[in-house]
Each structure stands twice: as structure tokens, then as C-alpha cells.
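Presented below, as C-alpha cells, is a lone chain in the form predicted on its own.
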Amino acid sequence: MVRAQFTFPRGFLWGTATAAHQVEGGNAASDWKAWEREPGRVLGAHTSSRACEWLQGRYIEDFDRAVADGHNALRLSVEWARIEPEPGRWDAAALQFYRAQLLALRERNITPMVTLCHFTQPLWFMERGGWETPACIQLFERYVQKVAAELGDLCTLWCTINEPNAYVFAAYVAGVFPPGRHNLLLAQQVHLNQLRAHAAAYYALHAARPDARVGWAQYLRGFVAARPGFPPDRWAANWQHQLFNMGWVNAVHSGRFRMLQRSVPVPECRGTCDWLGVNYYTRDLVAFDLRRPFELFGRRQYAPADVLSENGFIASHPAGLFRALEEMQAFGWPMFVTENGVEDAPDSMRPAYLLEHLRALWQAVCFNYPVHGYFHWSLVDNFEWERGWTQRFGLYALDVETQVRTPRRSAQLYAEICRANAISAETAQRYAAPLAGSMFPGSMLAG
């Protein structure tokens, strides 16, 4: 066999991503724990409960799995509600818990990327108005200053806020995250307040740790006109792309934030990006529809021929990842793919999904797009917000009752890629034979 492979740059980061609330358990002081107790908020009345028992120390065995599988990085978050359970009261045990995690990663030569806010807030913060009031900026800055002082010596890569656009849509438009609002104008104000909080956090981290590299994770969803020749569809797709995907990106680049009816100057936000995190999962076809103002006048759907995940949540479109990286590289920031993955309990779709998306990533690297790492979502099945335990994104399957972890074939596939820093023709043939011929055409797979 002619050996062929897609090789990544030396020092490329390979890891997985997760969030505190989804894996720790026992997060009683957060808005999300209260949300879970309300009937009808989470599918199947599921709760995070013990989650993956990281609070009980099982992060150690998961870190051991990661290092055994060749991972050299891990993205995780710290929980604001655990660190500051009451206004101005810092929990020393919580800070020590996170310090122990970072030390455990460093001992294993795994580079940590720490997210400071991943969809959850302290209950007291939300009771004071949360992200809806300008006071949120100073409160978030104070929290970040404390975390930087206590943990900054153990981490260089910092992510201020995860997917602010997805959070705002889920919490203030669709109403499926706390506080469950349905208000487009309020959503825009929250988005602006979080942007300013990000900027305050950026400067706080740099003041505390001059070696800090600070960015955020932006959810980039593909929006494509359902009928490319129909101008209203093109308008709706572009409108959704600009307002959902590009708001923060353009504001950090230009110092102006575009809202529904006006543009707001935010000079303090300009340049507050040492790197950009790209979270990409799927793309939508968008058809113009005046009846859907809360969806920015565009009806979204997947194409009939799309390969869908088991619950129809994700359609596989790896070219969308390349296009996202292509658009983002124009801003000149270093990038990481900070999330990418698919719900797939039987692990029937994930091998091909993973290989195709990593090929798209490799193509971007070959174009000299400044992508320095990839974080798969996720290492272990975890609590998936309003969808509870109905979605399984893990490379390792989790039995929620027994807490037993079982490697899926995708864990082995990803391990081969991480160890080699490359995708070989043999690996593609072994894990997704029908796909291998298109990835490595012709004689590359000939015996």
C-alpha cells in the first residue's frame, strides 16, 4: 500500500472540551441547577445530578484517559457559582478544587484552556439582573480578577465567555435556557453587556498575568440560502449570519457593535482578542419567511439528503467548518477549533463525521490559516443542558448510574490521529472504509 497521510503542524494542540456544570455535579448555587428543578425545562425531567462526578475526583481518571489517548490539551471551565456562591464571598475549597485540576493536567503535560463562563451564572447574580444590567460588567471583572490571582500561574490560555451568541439566543429568544425570556431587544442588550464584560475580563487577565493569551469561543453556524437564486432567501441567510455569527467578531475588530436598529460604539472592546475560538457543528438552509420575526425572518431546515445525527440535531457539513475558518482568518487572529462533534450513542456516524471535519481543518491549515489546535466535544458523555442525557457526544460512553466509562471506537480513532499528529489512509480505511476512497483517492488505497 502506498502510504498517504494528512499531517498537521508540529506542536498542534489535540484535545477535548467540556464545561463545569456538565461534568462536575452538585452545582447547587447556579441558575442552571434551579432551572433543572422547574417542570418541563429539561427533556425527560433529567437533571445534572452527579453529572460525571468530577466534583468527587473522577476528573483524574478522565485526564488519564486523555493522556493515554495521546491528547496534549484539554478545554474545561471553572464555575463562577461555586467560586463565588454569595456576593463577595470566595470559596477557598472551590478554588483549590480547580487548582488541583490544573495541576493534574500540567503533571500529565496536557495544556489547559480555561473558560470563565460557560452558560452558567450564580443565582445571586441572576437575581440582581444578571447580564441584563450594566452592573454585570464590574461583577464579572471582579470574579475574573480573583480567578486570575488564584489560578493564573497554572494556565496561559483563557476563554472569557463561551458562545455568547448561542447563550443569548437560548436564554433570551428561544427561552430554553434560564432566565427563559422571549425578547429580541433585551437579547441585543444582553449581548452588548456580555461583550463589554469580555473586554473588562481581557484587560483584567492581562493585568494579572502578562503572559495570558485571552480569547472567546464563538459559535459559528452555517446559514445558506435555501434557494440561491431567490434574493429574499439570500438576504435572510446573510441577515442571520451577520447578527448571529458576526456580532462580537465585528465589534472586537472594529470597535462598533451592530444591533437590530442601530450600531453602538464600543471602543474598549476593539482588539480584545489574542485568539479566536471557533465552535462549529452544522449548517442550515434558510428560506425567507415573514412569519418568523424571532428567527430574523428566515425559516431554517436541513436538506432532505443531509446525513443527520441520531436525534436529527446535527447535519454533517464539514465544508462549513472550512468556510468558517476561511472567513475568520481574514481578521488576522490565531484560531483554535474549540468545539466540534456530534451526538451519536451508537457511534455509527461519529467516525466519518470526525474524519471529514478534520480533513476540512487540515485543508485550512494547508492554506496557512492560523489554526493551532482542535478540541473535540467531548471526552465523556455529559449533561447536555435542556436536552439532558438524551444526547451522547462523548468519545467515551457514560453509564450515568454506575459512572462506568466505556471507550467508543471513535475514542480509538481520535487517539490514533492525536498520537500521529496526522490522519493516515490506513486509519481512514480502518474506521470509515466507505469514506476512505474519497479522502485518499486512487492508488493511495490500492494494495
Ligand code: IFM
Given for the second form:
Amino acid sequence: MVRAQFTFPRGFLWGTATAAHQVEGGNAASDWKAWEREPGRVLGAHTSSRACEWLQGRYIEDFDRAVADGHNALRLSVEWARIEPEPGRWDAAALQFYRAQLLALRERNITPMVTLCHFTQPLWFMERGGWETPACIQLFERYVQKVAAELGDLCTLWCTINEPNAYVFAAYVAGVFPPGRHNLLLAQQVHLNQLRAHAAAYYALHAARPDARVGWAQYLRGFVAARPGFPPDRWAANWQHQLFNMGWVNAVHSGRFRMLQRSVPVPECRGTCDWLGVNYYTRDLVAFDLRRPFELFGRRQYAPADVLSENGFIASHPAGLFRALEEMQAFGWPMFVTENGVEDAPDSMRPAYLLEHLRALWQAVCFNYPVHGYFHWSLVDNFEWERGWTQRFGLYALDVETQVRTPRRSAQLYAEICRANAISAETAQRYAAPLAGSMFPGSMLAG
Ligand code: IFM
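Swap state to the form predicted in complex with this ligand from the form predicted on its own:
Let us now look at the entire complex, which starts with that chain.
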């Protein structure tokens, strides 16, 4: 067999991404803990409960798994509600808990990337109006200053806010995240306030640590006109793309934030990006639909021929990852793929999904797009928000009761890629034989 392989640049970061609320457990002072207690909020009345027991120290065994699998980076988040359970009161034990995590990563030569806000907030913050009022900017800044002072010596890569667009959609449009609102105008205000809070965090981190490299993780979803020859579909797809995907990106680039009814100057946000995180999972076909004002008159659906994940949540479209990176590289920022993955308990789709998305990533690297790492979502199955434990994104399967982790085949596949810093034809052949021929065309796989 020809020993063909797609090789990544030296020093490329390979890891997984996690979020505090989804893996730690016992997150008592957060808005999500309260939300989970309300009937009907989470599928099957599931709760995060002990999650993956990182709070009890199981992060150590998970970091050991990561290092054994050849990962050299890991993205995790710190929990604001744990660090500041009451306004202005800092919890020393919580800060110590995160210091211990970062030290454990350093001992294993794993580069940490720390997210400061991943979908959860302290309950007290939300009771004061949360991100709806401009006061959120100083409150977030104060929290970030504290984290930078306490943890800044242990981390360089900082992600201010995870997927602000997905958060705003879930919490203020679809109403499936706390505070469960359905208000487009408020959604835009929250998006703007978070953007300003991001900028304040950017400067706070740089003031505390000149070596800090600060970005955010942008959820980028593909939006494609369902009927490309039908202008209203193209209009609806473009609107969704501009407002959902590009709002923050354009604002940080230009210093102007575009809202539905106007555009707002945000000069303080301009340039607050040392790197851009791309979270890419899937793409939609968008059809114009007057009955969907909340979704900007676009009805989103997967194409009939799409390969869908276990619960139909994700359609595999690796070309969308390439396209996202292509569009983003025009801004000139270094990039990481900060999330990508698929819910798939039986691991029947994940090997091909992973291989095809990594090939798309490799193509982007070959085009000299400045992508410096990839973080798979996720290391171990974890609490998937309003879908509870019904969706399994882990390279390792989790038995929530016993906390036993079992590697899926994809854990091995990903480990081979991380260790080699490359995807070989032989690896593709072993994990996704039907795909290998198209990934490595010609006769090289024969014999
Ligand atoms: O689990 C989430 C994560 O918290 C944010 N990005 C998408 C993931 C999978 O749905």
C-alpha cells in the first residue's frame, strides 16, 4: 500500500473541548442549575447532577486519557458561578480547583485553552438582569480580572465567551436556555452587550498578562439557499448568515455592530481578537417562509440525502468547515477549530465524520489559512443542555451512574491522528473503509 498521508504543520494543537457545567457537576449557584429544576426544561427531566464528576477530581483520569491518546491541548471552561457565587465574593476553593486543573494539564504537557463563559452565569447575575443590561460589562470585566490575576500564570489562550450567537438564540429566541425568552429585539441587545463585555475582557486579560492570547468561539453554521435559483431563499439564507454567523465577526473587524433595525458603533471592540475560534458542526438548507419571523423568515431543514446523526441533530457537511475557514481567513486572524463533533452513541457515524472534517481542515491548512489547532467536542459524553443525556458527543462513552468511561473506536482513531500529526491512508482504511478510497483516490489502498 502507498503510504500516503495528510500531514499537519509542526506544533499543531490537537485536543478536545469541554465546558464546566457539562462535566463538573454540583454547579449549585448557576442559572442552569435552577433551570434544570423547572419541569419541562430538559428532555426526560435529566439534570447535570454529578455530570462527569470533575468536581470530585475525575478530571485527572480524563487528562490522563487525553495524554495517553496523544492530545497536546485541551479546552475547558471555568465557572463564573463557582468562582463568584455572590456578587464580589470570590471563592478561594473554586479558584484553587481551577489552578489544580491547569497545573495537571501543564504536568502532562497539554496546552490549556480556558473559556471564561460557556453558556452559564451566576444566578445572582441573572437576577440583576444578566446580559440584558449594560451593567453586565463591568461585572464580567471584574470577574475576568480576578480570573486573570489568579490563573493567568498558568494559561495563555483565553476564550472570552463561547458561541455568543448560539447562546443568544437559545436563551432569547428559542427560549430553551435560561432565561427562556422569545424576544428578537432583546436578543440583539444581549448580543451587543456580550460583545462589549468581550472587549472589556480582552483588555482586562491583556492588562493583567501581556502574553495573553485572547479570542472567542464563534458558532458558524452553514446556511445555503434550499432553492438556489429562487431569490427569496437566497435572501433568507444570507440574512441568517449575516445576522447569526457574522454579527460579532464583522463588529470586531469593523467596529460597527449590525442589528436588524440599525447599526451601532462599537469602536472599543474593533481588533479585540488575537485568534478566532470556529465551532462548526453542520449546515442547513434555508427556504423563505413568511411564517417564521423569529428565524428571519427562513425555514431551516436538512437535505433529504443528508447523512444524519443518531438523533437527527447534525448533518455531516465537511465542506462547510472548509468554507467557514475560508470565509474567516479573510479577516486575517489566526484561527482554531474550537469545536467540531457529532452525537453518536454507537459511534457508527463519528469515524467518517471525524476523518472527513479533518480532511477539510487539512485542505484549509494547505491553502495557508492560518489554522493552528483542532479541539474535538468532546472527550467524554457530557450533559448536553436542554437535551440532557440523550446526546452523546464523547470519544469516550460515559455510564452516568457508575462514571465508568469506555473508549469508542473514534477515541483510537483520533489518537492515531494526534500522535502522527497526520491522517494516513492506512488509518482511514481501517476506521472508515468505504471512505478511504475517496479520501486517497487511485489504487494506493489496494494490496
Ligand atoms: O455541547 C455543546 C457545547 O456546549 C457548545 N457547542 C455545541 C455543543 C454540542 O451541541
